[in-house]
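Heads up, the chain below is alone and in the form predicted on its own; it's given as structure tokens.
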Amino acid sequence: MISVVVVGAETPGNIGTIARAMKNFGVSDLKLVDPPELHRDGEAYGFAGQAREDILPNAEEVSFEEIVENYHTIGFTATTNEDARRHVRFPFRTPEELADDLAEIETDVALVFGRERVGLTNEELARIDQICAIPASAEYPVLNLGQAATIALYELRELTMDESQLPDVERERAIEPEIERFYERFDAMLGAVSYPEEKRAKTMRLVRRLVGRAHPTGREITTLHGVLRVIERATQERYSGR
């Protein structure tokens, strides 16, 4: 099971935002270390969306020691070290790499997020099992607490959600005859506009490779046919007017 732990949050709204992200991505166990007051009519519940009904009111207040003793811990930080000479924040994983790591183990996992201004301290990170950092601009790598948790939970969604809960994002590729008809039509258009004959074969090969990599949907191919239809009409009008 994956739990989310927020250490020393100062802003109730960030806790509400994290609870909402947990609801979005199939995580229900929220634990709070030294949290602020969370009032039912305050911003935590206002930001939590549907998580105000279950995740947020069921959040458990715990100590940092309890988390370290009972979970495989992942500490999130924006500030990392580049090599093993300073090992408190090194080595680290990105959330995508972390998803691969966690897929191979069966244990209770705690994703640990720190304070808005200073994050997790070096002393806390030294007691944590793995470090994770979200790649961001070197000029400003620090993410809002709620944003960081949302990104992490998104990357871990295949571990926290059943297949039935995951949206079907497979592309429905256009049928091959329609794609072939597009190639034929495109080639005919090149001829109609007096495209250099010596370049046509190479150009068609490049078009075929480009469209092949794109795996267009039926609607996309229909739209491309429509574009060619307009070009054909304009070409006919131009040449018939000579």
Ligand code: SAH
Contents of the next structure:
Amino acid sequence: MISVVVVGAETPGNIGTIARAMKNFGVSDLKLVDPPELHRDGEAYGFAGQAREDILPNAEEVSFEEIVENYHTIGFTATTNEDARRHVRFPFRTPEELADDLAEIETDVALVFGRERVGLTNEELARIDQICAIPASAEYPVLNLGQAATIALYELRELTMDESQLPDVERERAIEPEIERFYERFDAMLGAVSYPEEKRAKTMRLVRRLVGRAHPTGREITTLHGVLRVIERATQERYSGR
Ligand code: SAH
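Next, give the form predicted together with the ligand, keeping in mind that what was shown is the form predicted on its own.
Starting with the chain above, the whole complex follows.
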């Protein structure tokens, strides 16, 4: 399971933003180390959207020690100005790379975010298992705390959302026989309009590549079939001399 830990946040609004992003991407366990007071009518609840009903009120206050002891910890930091000679903030993973790493392991993971101004301290980072940094502009790599957590959770979505939560992109694609029939019909149309025979096979390969890359929806393929039907009718009429 993946949990989110926020260490020493000062701004309740950021905690609300994080709770909302968690709900958006299928994570429910929020833990807070040394949090500010969160009032029902305050900023945290105001920013949390539907997470104000469950994730935020169920957030548990914990100590940093408890987290280090019980989880595989990932520390999020904007500052990575180190190299192979110093290891507190190096080497680091991007969130995308982290998603691949975490897909391999089956242990409880805590994504640990730091304070708005000073982030996680070197002492804290030294006790954390892996470092993750969002590659932002070298001129200003520091994201807002809530937005950093949102990006991280988005990148890990395939690990945190189950089948029923993932939007089903695949189901919108036209079924394969319909696409195949389109190619046959397109090829027949080339024949009917006396397309140069020597170019026909090459053109068909090109059409196949183009449509294959586009992953057309059922409606799109149906419309293209309709267009070809009209062309078929027009060519038949023309060649039958009407
Ligand atoms: N100077 C601090 C900035 C704190 S920003 C630092 O270097 O970390 C508040 C928190 O947002 C950070 O502790 C970190 O958890 C997260 N964060 C901000 N920008 C980030 C980035 N580019 N990559 C990863 N986490 C980031």
